[in-house]
Amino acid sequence: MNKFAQLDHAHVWHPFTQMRDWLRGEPIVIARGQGAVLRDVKGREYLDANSSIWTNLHGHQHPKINAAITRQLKQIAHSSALGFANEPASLLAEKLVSAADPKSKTATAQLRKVFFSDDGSTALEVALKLAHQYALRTCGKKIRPKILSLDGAYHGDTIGAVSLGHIDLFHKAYGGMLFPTDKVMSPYCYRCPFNRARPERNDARKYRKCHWECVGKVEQKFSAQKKKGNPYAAFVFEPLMQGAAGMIPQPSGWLGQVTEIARHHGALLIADEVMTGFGRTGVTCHVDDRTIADVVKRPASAKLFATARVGIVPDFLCVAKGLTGGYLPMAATLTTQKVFAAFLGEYEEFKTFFHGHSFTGNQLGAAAALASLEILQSAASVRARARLQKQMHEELQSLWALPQVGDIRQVGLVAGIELVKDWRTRQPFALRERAGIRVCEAMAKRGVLTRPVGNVIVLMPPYCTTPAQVHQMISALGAAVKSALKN
């Protein structure tokens, strides 16, 4: 076994991993990376399928963020945010405010303020905290502010971010550390229960046949709530997919619908674009070649966040993973001037916001999601993801030859592959079968990793993936399924 691979048996506790499992093999040792490409210690040479767990946008080693990290570097690496500001953090809050806005006739206020944080969890328990603190002062200190989140959630893992977080496997240890918050159901259409169409080879979402049940549901979650004397103060949500909860694409509408009847009822929306953000929901809602060719002509046009593609503008946006493209651990979470506001006062009223973080504004981050952003906005890049969009769903159609494929869920750059034990049924293996480990085990040995969620395999290239690589991907995924799930 190569060395640092006893060094990781010997010391180190991996996230998400039952660890007698990771004990029984020898790991994959990640030594170099190049664009789409990974390295390990040994020669070999893989696919990066799902951007280094959704982070990785442009590749690895992009030499403008290399630059830029580089430049800044020569200047200095942090400094603190409490009680001093910096020129990258500033700069980089305005240039989220601006990527933020979808300048929609529509929208009903503008992200306007910024506040850095470390990751995905720390952005959405900033939210947390700022929407229960606002509650209690616009409305008055009697209520008690409860938050609504989507059915098979997930936010993070500090302890507010997990309270808001409704999947059992993940978060029922914690029971009770954590505060209660409501869930309502999500527009799961593959497994809906008022879907009352028959399975087809198509994506759920195309032909589902229901009265949107799951719309209504949320309606009467805000009613039954505000009938107690206590609406909620704010709907927690991943916009158009939620991703640890297994890929689960929102169907066209509903986004729009249940904001809608949240803002109805007074509560706070707050977004959870951690891994839908920067792009990689895509540059249009449609794939043709008319669209797409439509976005290659005025790549202006295209959002970089998916609910600036819908033209909703949340009370609270929060983003981290690639934010920085991949490089340093950094998250924000904007806000508009109506919360900000809201905690201003003089020194001894103490309406400060009481949180904070080290490594708030650092530097070296902010200049790498700098540079990021420039290549998000180029003309370059907003073609090379509609022409990437457009061709993974092309070749995704190929796996619908397989028996174990239920559901193939594409939104944008996302893409969730559903196993079961045959499409007609939806029958799903259960966990103890490692339907989607085995799956990824087997592509890994033909040169692709990525990652299952339960039993969803996940796609999510850079952005920088070229034909031949998107092809590999997929090809991979096929064959993997076909030698892993042998009838």
Ligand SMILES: Cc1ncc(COP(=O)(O)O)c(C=O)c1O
Second form
Amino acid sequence: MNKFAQLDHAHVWHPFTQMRDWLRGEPIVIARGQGAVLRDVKGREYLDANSSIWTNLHGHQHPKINAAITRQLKQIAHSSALGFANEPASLLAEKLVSAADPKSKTATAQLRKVFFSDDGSTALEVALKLAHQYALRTCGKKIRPKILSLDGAYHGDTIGAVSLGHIDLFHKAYGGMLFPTDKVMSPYCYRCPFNRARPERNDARKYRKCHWECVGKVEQKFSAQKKKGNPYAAFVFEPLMQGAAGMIPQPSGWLGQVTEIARHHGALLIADEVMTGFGRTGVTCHVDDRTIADVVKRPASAKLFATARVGIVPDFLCVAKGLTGGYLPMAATLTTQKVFAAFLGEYEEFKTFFHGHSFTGNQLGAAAALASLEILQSAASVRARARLQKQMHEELQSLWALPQVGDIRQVGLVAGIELVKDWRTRQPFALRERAGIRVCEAMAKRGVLTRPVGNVIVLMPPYCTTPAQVHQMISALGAAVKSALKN
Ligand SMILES: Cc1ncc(COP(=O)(O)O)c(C=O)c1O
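Would you generate the structure of this protein in the form predicted together with this ligand, following the form predicted on its own above?
Starting with the chain above, the whole complex follows.
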């Protein structure tokens, strides 16, 4: 076994990993990356089909991001945001608010303030603490601010973020440590009890037969909580697609309806764009050659955030993962002037937001993020993303021929492929059958790396992935399903 693999086995404890299984095999030790390709210490090459757990946007070793980090390194790597400002963090805050809120330059802009932190979980913690304090300060000390999130929600692994989560497998073990939150039905069309449609060879959102009962459930939940005299302080959601819940896409119109209900009931909106941000949900809903040409002519029209794409400006927008192009751990929580104002006062009033991290506003991260934003806003990147979105859609159609493919759900540049025993019955594989893991292992043998969410295979390629590489990813997935799940 390679020396680094031995050291890993001796000392490293991997996240979300059954270490007994891990210690049975020889790990792939990644040594280099270039574009969408990862290379291990033995010189084998793999496609990075989940963008290194949903972080990488433009590929590895992007010359512009490398150069930006190197330039910044010659100035300073890090100084504290406790007491000091710095150039790249100030510039980045301005660029983030203008990307997130199209009105940022006008008096009616909502998102104006940026609190930097380290990762997706901390971005959510910041939003939670701010929303909690804001509710207490504006509604009086009598209320007990309560938060509503979606069934299957995953918002990170710190205690606050876990409290928002509703995936028993991940979250139940921490029961005693968490604060109570409520959950409401999320629109999982493929397995929705209200969807009367029989399975078809199509994305379940397209052939569902229902009366928007899922929206009705949200209304009922808000009304019931209001009747208790303690309306929800905030509603937390991933816009357009819930990631770790199983790549669950929202049917067109759902997000607008439920955020309107939440607003109507006075709840703050916390949008978790840790996965969906920075162009991941695509340049437009549908890409054909004409829309590609249109967006390329006006690259600024390609919205970078899912919320901006559907015209929603939340009270908190949480970003991380792709913020630095997937290079460095950095996160941000964007919020409104209204929330900010609730924390202003004389020193001795102690209205200060008492929260912070040592690396808040880190210069290297901010320099990488600025370079990444510049790439994202270029016509070349918009064109590449539109083409990738279109090609993924076309190639994914080939997978419908496999009886173990129940649903293929694509939102922009993310696709979730749900594996089932037989598409005609939608019968799921039991988790202990490790269907998703087996398929991903078979894909790795074919030179494609990704990680499943239960029985859902995730394809989330870097935006620089070439047509030949997309073809390889999807063919490897088809072949892996055939070999790993043959009866
Ligand atoms: C939607 C969402 N929110 C938050 C997180 C937590 O991010 P991190 O792992 O950077 O703490 C994740 C991680 O996958 C996520 O997908």
